[in-house]
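Okay, so here's just one chain, in structure tokens, the form predicted alone.
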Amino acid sequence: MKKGITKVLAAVMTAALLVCGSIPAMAAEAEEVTISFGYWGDSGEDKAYADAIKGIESVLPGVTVELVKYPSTNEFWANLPGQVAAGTAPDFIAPTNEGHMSYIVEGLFLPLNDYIDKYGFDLSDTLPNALEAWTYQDQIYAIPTTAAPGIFVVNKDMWDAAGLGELPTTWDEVYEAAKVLTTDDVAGICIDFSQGYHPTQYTNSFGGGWSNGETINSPENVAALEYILKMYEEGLAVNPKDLGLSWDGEVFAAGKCAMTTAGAWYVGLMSESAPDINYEVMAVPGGNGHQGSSMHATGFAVLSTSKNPEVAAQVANYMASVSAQMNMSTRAGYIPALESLQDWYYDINPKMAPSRASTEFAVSFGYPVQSTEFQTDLVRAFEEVYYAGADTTAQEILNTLAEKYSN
């Protein structure tokens, strides 16, 4: 879930950097022709994409490449796909998994198994929970930039004046400490319920999940919300909108939560947001005796619409580097999507490095094809009980979304 991710200030790459002897030779056989290449971000991510380009003339004579921001992520998502009918679509994206599946099962995402075979694209040192995160029916259709899993943050000055010692691990000893931490102008805990991020940390981390609409109504899945309505129910959550807020980064920010599901772009959040609250990263608790989380993953994916997807195939793999990588993470902050920056990022993030275990166990979003309404049915399942006061079980929620989305 990105949220106008906000930066981790850190060096800034040098320009010598930035062109990597490991890429594989290209094909020289494109002239003059020029690649777009569609994304969202601000200031870090122009940065960043501007510097992972240069340098392609050498290994591919003839080709530009061209930048296409759209102004916020829904902007993007909105008009992509009345773009990819109209044929401007950019020849190549930035996407993350939250909303995926419905390009790759409609064909508007190209599956890039021919082009990694064929130029020899190097993925092995990808997480593989990332490159799983792009992966459909054994094709790859997205080459990962970043990998971010789902963390969870506590408000420390709070959690230490309530006297609770240590952090906690399981979400029961959540439940616990929200109790505690409630008081009549914080709530023990946010949980952001305006879109499918943070009620999956949940879903995950009680040992389910999604899984393309396959388990929407499991056991697992069960407990997770019937564990979310609790903690409203008792008074002990808040959802960004009962404060007239968007998100829960703000809510956590302004002090009015004492904790939260989370992701790393937190930590520039509260640098620029709140830099004089003391806050504690760590991995998603667990529930039942499980632990999980979400992977999210930025991919390079080549739109079945391009007029030149085997040279797009190539620019994605030169712009997703090892020094790309490392230079996109310190202008604004992501993970990397290779394992063998894992120790660098947390190196240099050391705020972030007691959640590194969500990397191990976090998985794709796994929303069923139609992620856009399957979410959309979630959250209004949701505010019908906290908002209207119906009666609905979560077990009654859940299967009402299965038998809409499951395949």
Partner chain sequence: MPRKKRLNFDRESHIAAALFLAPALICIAIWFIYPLVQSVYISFFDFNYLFKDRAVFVGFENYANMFLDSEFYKGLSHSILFMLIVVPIQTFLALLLATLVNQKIKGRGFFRAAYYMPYVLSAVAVATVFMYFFVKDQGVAKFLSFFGFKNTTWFADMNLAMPFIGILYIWQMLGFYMIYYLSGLQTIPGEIYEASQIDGANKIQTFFFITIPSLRHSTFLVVTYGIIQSFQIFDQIAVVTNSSGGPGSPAGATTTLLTYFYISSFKLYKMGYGSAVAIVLFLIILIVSIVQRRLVKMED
Second form
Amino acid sequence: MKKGITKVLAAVMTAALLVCGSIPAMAAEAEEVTISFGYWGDSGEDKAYADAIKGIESVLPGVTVELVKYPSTNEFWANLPGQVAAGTAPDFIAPTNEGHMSYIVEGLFLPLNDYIDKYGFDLSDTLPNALEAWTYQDQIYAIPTTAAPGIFVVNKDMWDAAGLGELPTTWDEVYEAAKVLTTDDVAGICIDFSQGYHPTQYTNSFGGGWSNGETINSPENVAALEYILKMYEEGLAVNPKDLGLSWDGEVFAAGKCAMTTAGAWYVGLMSESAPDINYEVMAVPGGNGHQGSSMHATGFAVLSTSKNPEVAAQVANYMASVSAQMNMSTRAGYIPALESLQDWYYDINPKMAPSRASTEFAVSFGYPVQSTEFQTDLVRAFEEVYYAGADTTAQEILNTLAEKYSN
Amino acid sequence: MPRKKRLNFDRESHIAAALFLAPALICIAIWFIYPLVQSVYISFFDFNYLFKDRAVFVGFENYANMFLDSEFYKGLSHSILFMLIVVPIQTFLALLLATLVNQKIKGRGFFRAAYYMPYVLSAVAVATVFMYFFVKDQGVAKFLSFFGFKNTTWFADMNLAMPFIGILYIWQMLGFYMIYYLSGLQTIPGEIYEASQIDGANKIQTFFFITIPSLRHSTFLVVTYGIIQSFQIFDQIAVVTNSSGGPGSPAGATTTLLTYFYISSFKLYKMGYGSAVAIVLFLIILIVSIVQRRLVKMED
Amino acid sequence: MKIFKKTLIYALMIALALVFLVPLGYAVITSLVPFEYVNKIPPLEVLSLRNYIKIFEQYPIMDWFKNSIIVAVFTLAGNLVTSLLAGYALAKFKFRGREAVFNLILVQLMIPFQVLLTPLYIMVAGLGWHSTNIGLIVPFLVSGLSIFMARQFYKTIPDELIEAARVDGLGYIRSFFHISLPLSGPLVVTLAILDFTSCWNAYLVPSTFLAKNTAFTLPVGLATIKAANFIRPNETMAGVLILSLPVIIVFLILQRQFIEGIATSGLKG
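Having seen the form predicted alone, could you give me the form predicted together with the partner chain?
Next comes the full complex, and the chain you just saw is listed first.
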């Protein structure tokens, strides 16, 4: 009861302050609106988002932003349907472009073009491929805030100890190197096949890609998957699961593999968990004379269930500002999605600099619309071969998937 | 007179039962039956809570489809095998531990706490340690390889992944059943033991002829609940396979009916289908429980 | 011979205890080292309480703690009342529909709880109870398992004892409060230990019902302790220990109530 009174008092006082504070001009149209922003993350992100909403009342009078924190990605997506049904879903959220397509196609994420035009959101500085990752049929479905291309890391100590010379630039060179680098304790390469992320680095760099389900069994993708299966067959590759570890970064930091496809998060991970390991970051090697990797882009997406989508979009735009993206980058290690911040990011993260070119050619994951199911099936098909000993070929695996997921 | 009194008692006992059961039953009606009815209802639809208005009535199609999916049968066979192996072992071990820590010995509190510990610690902590020891060439995996087991990473092996889950599960649940048995042991009157000692029975005879029969009410719960729970194993599988292929990994070796349900409902958003799976799972548990009660009459 | 046997049993029990305590030991050591020493044998000088301090500094852990205490205490209290009454009725009262009610309790245990999660959430949110402690308490004031345990316990109390009370002129209800309730010590202790543990450690429901940093319970909040894109096992394990310590303390206090042969005097009296 006491709490209730306090709350009412606080609300009255805030309202009074707001009204008094914004008397000139805007006061007339100022309407009390609370916009909820749903996210999940660590304490760095808590603080970055708390900073990002500061000062919003001067730009959007009468608008209060409520930070709604979910325990984790899994919990958020597992319970989102319940929240939508109960009317408790947040107004906008910060998803990545890995499972977004089904929500876009089924209409859960709102197209933002009208608001972008109406309020003149300036997205001209946003990296084109980050924006592309959130564009579907000429409509933009989120304001990108991070843009991390897939990268490749090499344990330089192991590399030099094996006398291998220049770092690899093609998958053929990686294969030859892996043969030298593999020992009883160390795998030449870690290929984390627990989700779609890493296989997609291979398909994209072989010149293929999933193209939202259109090209699942393209020759380039088949070549990429054949390469992965060959690495496993010849005992040159390790899946984190084989070592009781949950992802590639742990394998690399434990010194159990000499190379792996990776992401920007390796910088933080390695400096904290394996400061002694001397490693190099580079662009994902090329295959078949191509080069490619994925663009991992978080964005602010407005849910179609929002009662104030227009205001939510404006809040999202406010929270994607230059200073907010810089703040997020410093606090949680993300790469900003703004062109103008790239120099800044690579200056303060010199370790990442050699991979910078990836930003040019990285493209979105391009999973089919049923992206979760597709990734589950892809992982399962791999496990059937590697763990259960099925003699399915790469071509057969991708043919089956193509049949199920081509539109 | 006696007849009338009996009638009175009957009415009285009905009133007493109604009063005693009312709080529980009201809560169950609101918080169990109501949501359950909803879940049963959506099992006849192609249903997703995200888009409730797009639900399509499909009759028994969800149920029929299940029986066409080989993954369902895989889950079913894993669930049943798991139950058959886990329940007897955990019942026996729990009784053994409870008996050990019920003795008058020094440091009894410490031993009880120690044996209860895995149940207290979160599944994450326990699984992390377990996984560490069951990796190829590590502690337990290496040790067991001298006894004819494959020296391999257990949870990444088609044949050993489920046994690994079983060991982890028993380990974690033992504390729970031990405590329950311990409370059962408290209700055995001391005179019975004294009498049997006078009759010249040794400790093992006493255990089999006095303790076990006296614990039949406890055992009924340990076995009944043990069966129900073993069908619903999920946490351990989720932790072990989390971010390494998901429940069921590798290649369906750890698929159970519940992981199958979970993936359908919460990952793929096929909630109508998921509900149908859950209801079939319930029916299977129900049948197994009925069979168990018919086969072994544990209670009078 | 007797000493030999006793030593053997002791040795067995100590060996078992060590095996059971391995995960705890692992958690303790990991929680004291910097990230780079995880899964390595750490030199003594790197051990510190830094991970704990960091958790307390960076997260609203006292809020989480408070929420957990409130939820666990009220849920446990509610459970004790409902399950003692219902369990006793199912064990000792003769009434029509007794089997049906007992079967309903069993059915409640047999339904995989996850299938009720979303409908439950919608109900709770409809009452405005999402992200509150009430939403975690009210729907869980009754537990089928607790009722089942209570029923099994009361079944062990001899009918003659209750009959005798009735001869003395006590009705059904009063005989429960005068005869059976005073004998319920081991049951109450068991329920207190088991219900408290499971409520304290509960993750699925709170992680579904709560979406606010300060509304989290301990297990949910502690699960959010990680870096943006990876987990720091040392901080995770510190979290595990922060979470487990209260349960261990509650257990150590309550387990003293389990004394060999307590029932003897109780039944006689």
